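Below sits a lone chain in structure tokens, taken as the form predicted alone.
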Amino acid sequence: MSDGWRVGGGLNGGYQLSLLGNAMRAALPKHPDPVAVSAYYISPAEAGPVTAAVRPLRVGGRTATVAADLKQDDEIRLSVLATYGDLDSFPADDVRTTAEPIAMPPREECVPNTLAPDEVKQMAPFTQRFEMLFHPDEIGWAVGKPSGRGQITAWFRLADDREPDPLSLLMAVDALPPVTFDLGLMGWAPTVELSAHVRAKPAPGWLRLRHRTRNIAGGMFEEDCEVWDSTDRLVAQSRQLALLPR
């Protein structure tokens, strides 16, 4: 694993999850896409060699259930239980939702992550792996004026112009800064558990991401994420429980 995906004291959790997701995909040739993923982050991962131990538990017709561990130095860093399928075989026109697409200003009116200070880029180099254009009304936390609403929204795409796919969505749901930044609580917020649902293959183009939180208790907070593609399709949802920044 590359140090270029580091944030604070460890490697980004979404990056780890997408790598392990790729290993699970390799073990399930008839079920290539993550559908439901529950990930437990056991210890911080570092740059260097890792091993993916994958155990298919049941392979059915439409879905397969699989367990996997990401191991480093004989320790488990990440443990996952997941359901995989073939999103191309799911009924594409069966969509009934009350969810409303994320409304964003034009990209030229948003605030790019490239404006981050050099010390932030050095502390969290993973932020340079993609382009983020933040909603101008939700970027006050970057200049010491958080809104207190607990919401961060942004346009998003990978920096190498790779189009989004189901595996990259596992990374995207953990890509934005911790939503606690908008509450004035800055710093690395380690994930305890993350559950992600991939609802459809994303269309080419920019994604729109929104992180929200409503409850802080016991030194932890929940972070809900929605990912919308360029066709206004809700393609991924997640909730994670994370530790408050120290």
The other form holds:
Number of protein chains: 2
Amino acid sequence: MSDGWRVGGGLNGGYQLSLLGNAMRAALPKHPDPVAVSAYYISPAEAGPVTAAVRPLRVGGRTATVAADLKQDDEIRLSVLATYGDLDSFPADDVRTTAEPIAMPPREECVPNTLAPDEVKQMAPFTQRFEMLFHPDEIGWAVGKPSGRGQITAWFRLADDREPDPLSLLMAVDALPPVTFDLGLMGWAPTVELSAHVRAKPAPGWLRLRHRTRNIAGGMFEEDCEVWDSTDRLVAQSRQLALLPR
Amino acid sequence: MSDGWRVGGGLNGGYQLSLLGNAMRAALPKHPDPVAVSAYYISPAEAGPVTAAVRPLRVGGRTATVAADLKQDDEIRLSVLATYGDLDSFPADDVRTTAEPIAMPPREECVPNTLAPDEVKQMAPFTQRFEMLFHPDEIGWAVGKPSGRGQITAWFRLADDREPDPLSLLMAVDALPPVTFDLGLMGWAPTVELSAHVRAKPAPGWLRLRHRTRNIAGGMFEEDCEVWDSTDRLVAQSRQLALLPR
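Alternative state: the form predicted together with a further copy of the same chain, after the form predicted alone:
Starting with the chain above, the whole complex follows.
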């Protein structure tokens, strides 16, 4: 694992998940795509060698389910249950989605992550692995004026112009800053659990990501993410439970 | 496991989950309550003896994380990752929930599950383990007139008047009929994955449950559940990915 995906003292959780996702994919030749993935973060990961252990639980026709662990020095960093399938083989003519596509201003009116101060880029080199153009109404937290609504939305694409694929969505759902920034809580928000559903292969082009929270209580909050592709298809949904910054 | 929790050819998934949840609780003396639970359904369960295998991954101060399997005849029925904690020890004064409590008509204006035809009660004895009073605007599917909105809401309490507790919420989030009934799709909708967050101990009294779906595509749909208690506290949230009825 590379230090280039670090955020503060640890490696980004979505990065770890997509890496383990690739190992699960390698273990399932007929089921190449993540469909449902649930990740529990056990201990902080560091840059360096890593081992993936994948154990099939059920390999069927349409889907296969596995248990998998990401380990360093025999310590579990991340434990996962996941169902994989071949998204190309799923029915394509039954879309009845009522969710509304994320509405974003044109990209030239949004606030790019490249404007982040140098100390942020050094503290979190992860943020330079992609272009992220924030909705101008939801970036006030960067200058001490959070909206208080609990929502952060952005355009997103990988920095090396690689097109999005199902595995990269496992990283994308954890790429935005914690939605608690928009509530004025600027600290680190460790993930307890993150479950993601990949519902279609993303079309080439920019993605739109949105984080929202509606239930803050007991020192924790839920963070819902939607990922829409360039054809207005809802390609991934995720929910995580995270600890409120102290 | 008892036949009294059967729905058609299988035992209810939430019932299995709360049963395994009780075994996880027994393995974690200092962390009695489910906080985040992710369940992957591997094979159909039957009434009869069952074994729970629980493997701790990390036991910390605030939370503990385990992997667990429910097995019959050495076959895995249900594989789970879960984080447990002591809900009473979590901060109680930081509730900033913006989600709106489920609005329901008075119970006497709702449609009770006891009105179900005898053949439904025999096919699904599960439905007689609780009182469920449906919102009158969202029960049209029972008489061939689904609303088409993708939402089912109900009052809920256990049939034996036992008050709700955190473990029972793992069953409650899977107790409503599939939300696809409200879209006119009346068949069985097998769960691929269900993740639930228990955010507070429910107060005594009736619960309100709501199922919603917003993304139907590729032969699958997501089903979000909220559980509100008698004090207007959002005590549990869940999301499942399920297969559309054929």
